[in-house]
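Next up is one chain by itself, shown in structure tokens, the form predicted on its own.
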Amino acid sequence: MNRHIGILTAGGDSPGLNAAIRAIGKTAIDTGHMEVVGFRDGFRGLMENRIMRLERSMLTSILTLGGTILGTSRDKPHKMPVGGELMDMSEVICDNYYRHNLDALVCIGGGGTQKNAHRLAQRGLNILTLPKTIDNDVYGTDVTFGFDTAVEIATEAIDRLHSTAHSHHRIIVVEVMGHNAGWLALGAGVASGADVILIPEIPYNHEKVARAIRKRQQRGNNFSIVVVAEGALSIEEMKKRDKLRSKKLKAKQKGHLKEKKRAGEAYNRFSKKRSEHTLRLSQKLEEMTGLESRLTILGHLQRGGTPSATDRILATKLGSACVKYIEEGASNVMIAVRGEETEPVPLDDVVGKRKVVPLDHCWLESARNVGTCLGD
């Protein structure tokens, strides 16, 4: 009997999702003699049983498309908005999995998707995942698809900002995505020749950043490009964040529910003010250097458009390998990139972890060697 595979894409959209869907579908249909069904809008579509039959004819022209033909959402199986309330819909999701006689469900997403997929695996479903995110912060894989395209987009945008910074003798502060990891800011910053790169892994000192810009002024360079990951914080802001996090943890350990809720809300408010931190940095640098400063937030621009050749190849490689692992009986694993090969990594080893930029990473060393200020 033919096997049946389900596919869903969850979390933020990312270049290469359609390439991965295509690779899974075509490989499954052509070589695995499998039937493939897609669920619309992530875990919500699986819960609501909204499906898309993935025939070969539907997969022939989606390789170069950005976004995802299946749609996506950030809904979690165990905390899904239903009728104005958050409800655990895991049981309904499991029922729909068995209703379609699925032999495996492939969940394509970032860190949050890996967690949600793992929860379903613990309920007995056969789950495989693919790592995608422009942040490149999924643990257990060398790289995620979507990252290369985002670096290209951010680099091109920063390249374009160089001319206006130079013409008007300004500081241009460019905020790129990366709440918890600085891979995107670091990659685009190095590639575009940014003068300052600030990432979440290295809390920065305002004075050291301003000093680097003033030093450029003394050399006759009356402009500077500052690339900032959205999660980058100054030393003072980092201390405040850690204090709020510690207060939340202590309340949780003591079982003080009201105090935990208040502390959690305070921490969340602080975390959501990411662009405010970047704006404050821009204003402070203007005050400290005497140069006019302008802030540009690239935002969702980094997610869109045609995936790069590298991401198309990577997504195709992972998608086709996923079908091979299904045929071999692999279950409850993420298909990771290890060097030039792929490898199934147990979801137990992936969830609850994040791949951040190591402080001895070669990209950081290269940035320092060419005189880039990292704020420390």
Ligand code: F6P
The other form holds:
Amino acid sequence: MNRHIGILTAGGDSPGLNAAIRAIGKTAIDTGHMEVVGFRDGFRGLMENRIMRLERSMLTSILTLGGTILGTSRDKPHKMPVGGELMDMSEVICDNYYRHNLDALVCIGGGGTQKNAHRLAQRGLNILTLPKTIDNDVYGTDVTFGFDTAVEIATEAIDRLHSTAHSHHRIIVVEVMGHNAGWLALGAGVASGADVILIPEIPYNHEKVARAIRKRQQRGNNFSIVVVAEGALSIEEMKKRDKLRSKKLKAKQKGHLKEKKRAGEAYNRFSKKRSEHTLRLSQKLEEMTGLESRLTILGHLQRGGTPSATDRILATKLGSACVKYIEEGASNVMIAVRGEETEPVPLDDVVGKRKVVPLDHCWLESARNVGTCLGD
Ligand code: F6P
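Moving from the form predicted on its own, what structure would you give for the form predicted together with ligand F6P?
Following is the full complex, with the preceding chain placed first.
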């Protein structure tokens, strides 16, 4: 009897998702003689049993498409909004897995998806995952697909902002995505020759940023490009964030429900203010340097549209390798990139960790060497 596999895409969309679906589907159908079913909108579609049978003909012409033909959502199996309440729908999800006689379910997503997939694996489902996110912050893999495309998009945008900043003698603060890791800001910042790059891993000092801009002014450069990851914080903001976080953890440990809720809400309110922090930075730099400053938030532009050639190759490699690993009996693993190769990494080793930019990373060193201010 033919084997059956399921595929879902979850979390924020990322260029290369369709390339991965195509690679899994074609390899599974052509070489593995498997039947492939897609679930719509991430774990929600698996819970609601909303499916798309993936025939071979549906997999042609999707390699270059942005987004995901399956749709996506950020819904979690154990905390799914149902009828206005958050419910644990894991049982229903498991029932639907068995209803389709699945031999394996491939979950394609970022850090959150790895966690959710791991939870289902602990309930006995046979799960494999692929790492995707423009943030490049999934632990256990060299790189995630989507990242290369996003770096290209952000770099092109910053290149364009350079000429307008230069013409108007302005500071342009560009906010790029990356709430916990600065890979995208750092990659695009180095590639576009940004004057200042601020990332979540390095809390910044306003005065040091202003000083770098003033130094450029003294050299006759009356403009500056400041690339900021959405999660970057000043030293003061970082202290405040850490305080709120430890209050939240303490309340959780004590088990006081009301206190836990209040502390959680305060922490979330602060974390959601990302662009407000960037706007404040832009205003402050204007006051501190006397140069006019403008803020550009690249936002979801960075995730949309056709994947780069590198991401297409990566997603194809991971997707087709995934089927081979299923055939070999691998289970509860993420298919990671290691150099030119792929490697199954136990989900146990992936979840609960995040790949942030190491402070001795060569991109940081290169940025410093060419005189880029990193805010510290
Ligand atoms: O997780 C990927 C990501 O693009 C982050 O960089 C960003 O903070 C977040 O998603 C935005 O999420 P949403 O599209 O749900 O607003």
